[in-house]
Structures are given as structure tokens and as C-alpha cells.
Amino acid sequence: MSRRISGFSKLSKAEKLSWLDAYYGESPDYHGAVMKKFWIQDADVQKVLDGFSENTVSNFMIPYGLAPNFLIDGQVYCIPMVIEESSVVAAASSAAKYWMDRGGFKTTILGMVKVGQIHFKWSGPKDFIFNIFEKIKAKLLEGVQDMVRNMEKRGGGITKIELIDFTDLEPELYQIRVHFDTKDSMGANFINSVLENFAASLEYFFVHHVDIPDNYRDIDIIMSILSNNTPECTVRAEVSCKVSELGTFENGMLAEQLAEKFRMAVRIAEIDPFRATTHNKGIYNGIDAVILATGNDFRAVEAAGHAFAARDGQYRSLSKCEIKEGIFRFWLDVPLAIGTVGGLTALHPLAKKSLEILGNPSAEDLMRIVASMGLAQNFAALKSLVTTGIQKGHMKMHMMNILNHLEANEDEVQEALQYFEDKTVSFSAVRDFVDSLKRN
């Protein structure tokens, strides 16, 4: 039996699922039964969100969170969170609060230049193309005046066009890279439409300038697209108190002991890349949170974070810590090209309400809020690490997947829980309790 089909695209979601179910399942409705639970029964809904991407015959659900207590630049924050790690939240919000007592997070925008490339190929000679690419901007920005008027308004716009000389690495290869402000719009589709008006202008100015013999007319273009490696748009979150104020933790350890071995493991995340990749995995585990939640592109946001954290060209941790004159300071540098307006932004119901729960903040703000939500998350993952270690807490957070892996009764939760209170939580360990109980 063929599992070829054409045309599925134009199936309705019924139809989709009666396929999947003929071809991929074992009964009518194999597959389906289990895929229109999760369809939203607000019909209006449903279709937005059938319409985010292709071919959907369901949707994916992945809790979503509030992590209270978040004081960042003097305002008190309630961040919401999609993730479906286990700790996470609890790790962030208890976090928020440790350093709500020591003066908060403080946060500054050190850049918003987002970047934009045309690569093309063209033969005639160097020092020539450099001498007339003024005239080549002008042209450029003349063909673009209607569509950059509005962000221009609201205060941004194109702020620099270069060539930039590919040559040495790739004959007659070159690039103009331009960057953008798009203000409070993470600015893709922009940043795309101008560029792509800027290949047309450039293969016109070829053809038809008089500057130009008509022996280096041809020009190639290879591609126009946005960068998502976005070094100028960063934000910088930041903690610090004094060292004796930072308390005493749960294993003992002072405040002192604290502080040098929370310094010493962000030192080794920034020697070590096989440490960083983990370091920074778990700020990450923060900063992506947010982002689903806000209906920003994650992939985009940890492809920038990654190509930062190996600008040196060595792959190291994204935040830093140092001991000075008695002050404890741990801070995060990160890129955050992101949006409050446009896109899912506005589109997806629960994005909406969470900037709405943030309120509704600018692209700039919800940069102070995403950034200083990663550095909590690392610091409550270090805080961990140095201390008890990591697997104590993620596994007592971890035990209700555990118990509903089990299919534990309530009266068998809730025995399982005061049980492993004060006990090593591990999967064996739970099933063989939860075994126990179902015997008696």
C-alpha cells in the first residue's frame, strides 16, 4: 500500500487524520482519537492558530507558568512562562526572590542594530566598487524611501549600509550588510522587504549607471536575508550585593564559601566548552520560556546567543561573576533581537495576555525583563550546583511525572510525597514505594 499522497495540503484536518490513521495507524481513529483532544473548542481560536503553520492536525500543549517576584529596575514583574521542564519555574521564581531582599535586578540596553545581508558576485575590480559605493547607497535608500517611512516615524529605520569584501576568502564575492532599528518589532518580514528591494536597486544600478563600463554590468546576486547573529542588540542583567549579605544555605555553607565557589563555576564555564554548552543551556532554559510565551521566535534568540558566546572563537559561558572589595556581582550580556509588536505577538491569544501581564512593555523593556529571567535561572542553577547539587531539587520537582508515569491513585500521591519529603527521589525508588502501596 502506497503512504504516498498528493494534495494532502488542501485536506481538511478530518481528512488529514483519517489519512494518517489508514496509513500510520493501526484502527479508524487510531491516531485521531488522541489528536482532537487537544483541539480548542473556540472554533475563532482554533483557526488562528491552524493558521501560525502547515498541514496541522492538532496542537501541542506545554504548560504555561508564572514565575512572581521579578524586581528589575525598580518594578515588580509577574513573568509568564511556557516550558515543560520540571524546576524551571520554581528555580526562577525562587531566584526572583532571593534577590528581591538585595536590591533586585538591574538591567541596561547596551545596543538595538539588528542586521540585515545581500551577497552577491561580481568580477570587475575592488578598488572600483569601493569608489562609487556611495553612489550605490543612494541609490539603495532612494528605492526604499515609501517603506522605511513609517518605522522612521516611530524612530528607527536603516542607520548604516557597508560592503564588506568577501574576496580573499571567496573570489568575487562581496556583501552589503545594513543595519536596522526596528524599534518595538523584532522586524524580520521589514528587514527582508527592504533588502530584497536593495537587490533589485543594486542589479539596476549595474545594468544602467553610467559610471559603470559595460565590461563589469554583470553582477550576481546570491541571496538577501536578515542575520539572526545580532552582537549590537544586546542587554546587559545584573545582581550584586555584599558578600556577607548573601546569606547561608542549606548544606551549611557560608556566605563566603558561597560566593567563591558560585565565582569559580561561572570560571570554569568560561574555560571550558563543555561546561559552557550546559551553563548556558540552563539560561537558556529562562530566556526561552519567556520568549514562547511572548510569541518571539526561540531559535533566532539562542542561534544569536550561541554565535555570541563564540565571538572569541571560543565557545564560552554568557555570564560572568567577580568578587571585589567585599561585593558579590553576577551579570549576563546577551543578544535579545525580539518584539512586542507584529507577528504572534498579536496574533496568538496567550501572547497577547502575556505581555498584557508584563504591561505591555517595549521591545526594550521585555529585553530587561527576558535577560534578567535568564540570569535568575543561572543562578539558581548555580546556587544548586555548589551546594546540595542539581539532582536534589529537579528530582522532587520531577516526582509527579514520575507518579502520573505510574498511574498513582491521589491517596497514593499524596502518601508518595510525605514519603520522599526527606529522601532521594529516583524513578525506582517512587515505583517500587507506589508498588508497594497497591500490594497493601
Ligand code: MEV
The other form holds:
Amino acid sequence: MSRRISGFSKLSKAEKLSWLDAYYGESPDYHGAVMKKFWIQDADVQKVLDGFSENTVSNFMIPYGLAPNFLIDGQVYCIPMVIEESSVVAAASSAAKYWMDRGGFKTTILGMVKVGQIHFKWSGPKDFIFNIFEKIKAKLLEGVQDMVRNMEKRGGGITKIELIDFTDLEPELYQIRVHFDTKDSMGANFINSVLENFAASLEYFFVHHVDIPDNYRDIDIIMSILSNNTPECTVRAEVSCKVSELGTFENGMLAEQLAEKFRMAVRIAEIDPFRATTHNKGIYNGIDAVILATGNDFRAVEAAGHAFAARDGQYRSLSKCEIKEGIFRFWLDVPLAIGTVGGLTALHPLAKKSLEILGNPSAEDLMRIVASMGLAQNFAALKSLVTTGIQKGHMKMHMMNILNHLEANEDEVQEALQYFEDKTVSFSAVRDFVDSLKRN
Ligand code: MEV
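Switch from the form predicted alone to the form predicted in complex with the ligand and print that structure.
Below, the chain from earlier opens the complete complex, with every other chain and molecule after it.
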């Protein structure tokens, strides 16, 4: 069989699966049998899902859970989470409950600026282009009047246009950087459409405008695209209480000891990029789960977060902790360029449902919710790490997965849970134990 196929996208789903079996020399329906288990019976829903991507042959299921008891700015939320890692939803729920009794999460929107860029090359004198830039700007804006009208009606639009000189790093290279307020939409399509229109107007200006001398008319547009670096589209979530109100912890740890160890755990993530990466990964366990559940773009959110974490040149913790005058304070500043209208938010039936469960929030409110989830997740992870370690809780959940995989019956599950209460869980240890039960 030829390894090259043309017209693959034109094949039906069943034909694609038959091709896959043949391609790998398998018997008919070898791959398809598993893939088909995950086809959705409701043809309309399946059609919607297929429409999101290309060459689809199945759906990849990830658990959808709920984390209740999130008190955020005085309002209680039950937060949908889509995640495949055990312990994450349980950790979020327990952190939420813990902080609910201590005033909950408080949030502040620090900015809502989204950014787009047009990169171009031009060989004329630097002063000239900066001097004429106000005229260029006016022409760019003139060209997108119709496009931005709706966004302006919603209170958003283009808020700043600046020319940036990169010629000291790369000869003839400039950038037009545009700031946008896209209100409740993530705004990627809007931003990219405006930028491409700007790029065409920019070219037209240089070719036709009377103020441009003939020897400077050549302009080379390299590309126009939004930036996922959104350091000014950020939100702060924080929790605080008296140290004495933190309670007592596993292994008899006192509130003061917990507070200090916790502060030190955050400090380590501030100064050591190896720890910071894991620390922030824990934050994104929570953030990504809500981002996915609400149909937002988790790659964009992660890219922005990691760039933000490295904004001073070193990769650092996104969260901070201080203990001052007997008050424990823990907070997270995080960029979140997300939307509650447009994109998948209304198209994916579960994304729509998630937003409904959250009370159909504005983009700002969703930022507050997501950041609080990130902070809750970080709190739960650090609290475990500085007290019992994470493996105990983690392995319990992991063990259930292993037992399910081994198809242990209810009695075997109970016996295994009891046996491993004080022992290290590993796949082979659990398998050997279950095998010994089955033999007896
Ligand atoms: C595991 O998915 C996340 C943690 O490693 C985060 C952390 O170490 O802070 C527990």
C-alpha cells in the first residue's frame, strides 16, 4: 500500500478508519472499533464537533468535573473543570472550601489590553517615517471604520497605535503595534482582520501618498498577527487571613509554621526557574481546566502566562506570598486574554453549558473566576507539599485508576485500598497484590 494518500479529507469517517486499518496492515475495524465507541449518538452534536477540526475520526473524551464552594468577590460559584489529571478537581474543591471560611477570593482586573502587530521593512530615513506616522495612523483608522463600528458600540475598539523601531536589531525592520479592547470576546478574528486591513492600507499609503518621495515608496510587509503576549490583560486573585486563623495541619503543623514554610515554598519558585516551572504548572492545572471547560484557547493562555512569568528576564513564580503584621497574604497576577462570546463559547454545547453554570459571566468576570481557580490550585499543591507531600493523595486516586485498569472487583478494591493505606503505591505492587487475591 502506498504511504502517500491524496484526497484523505474527502473520505467519509468510516472510509478514513478503513484506510487507517489498511495502512497499518490491521484487520477491518481494528482501530475503528475503539474509535467508534466515542462517536456521539446525537448526529447534530457530532456534526458540530466535527466542524471544529479536520479529518476527524472520533472524539477524545476528557472528564468534565465540578468544583463547588468558590467564594469570589462575595459571590459563590460552582466551577466546571475539564481535566484528565486525578486530584486536581478534589484539590480545587478543598482549597475553595478552606478559603470560603476565611473570606474567599478577592480579585482585581489590572488591565484589558490586547495587542496586534504589523511587521514590515522599509529602507527610508527613520525620522521621516516617525514624522509622517500621524498621517499614516489616520489612514489606517479610516480603512477600518466599518469593521470597528460594532466593537465600538460594545465599548471596545482600537485604543492605541504606535510605531516601533527595530532597526538597531535588524536593518530596516519596524513594527506597528496596535492596542485593542475587545470587550467580552477574545477577539482574535477581529484583531487579525483589522491588522490585515491596516497592512494593506500601509502599503497603499507608501505607494500612492503624495508626501512619500519616489525613492522611499518600497515597503515590504512581512506579516500581521495578534500577539499572545498580553501583559496588560491581567487579573489579580488573592486570599488573606490572620496567620492564627490558618488552622492546624497534617502532622501537627501549627499555623505559624505552615505560613512560613508556605511563604518559603513560593519564594523558592520566585528565585529558581526549575521550581518555578512546576509551581506554575500547578497553577495551570486549575486555569487550563476552566479555560477548556469554557471553550477558550488554552495554548494562548499558557503562552501568555509563561511569557509573563519571564517578563523580567528570568522565569519566576506567577504567585506571591507575604506575611506582614500577622497577616498571611497569597496572590496571583496572571494574563488572561479570554472571551465569553464568540469562538467556541457558544458553539460547543458543553462550553455554552459551562458559561451558563457560571452565570454567563462577562470576560472580566471569567478572568476573575479563572485566576481564583489558579490560585486555589496553587494553594492546595503548596499546602500538601509543605505538609504531607502530594503523593499520598495523588496515589490514592492513581490507585483507583490502576484497580479499574486491572478490572478488580469491589471486594478486591476494598482489600487493596486497605492494604495500601500505609504502603507505597506503584502499578506493579498493586498488580501483584490483586493477582495474589485472585489466586487465593
Ligand atoms: C502536579 O500536576 C502539580 C504540582 O507538581 C504543582 C506543584 O508542585 O506546585 C503538584
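Between two forms, the rigid core is the largest collection of C-alphas that superpose within 1.5 Å. Residue numbers count along the first chain shown, from 1. Keep in mind that this is a model prediction, so the values were computed, not measured.
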When you overlay the rigid core, is the Cα of Ser12 off by 2 Å or more between these two forms? no
Aligning on the core only, does the CA of Ala22 end up 2 angstroms or more away between these two forms? no
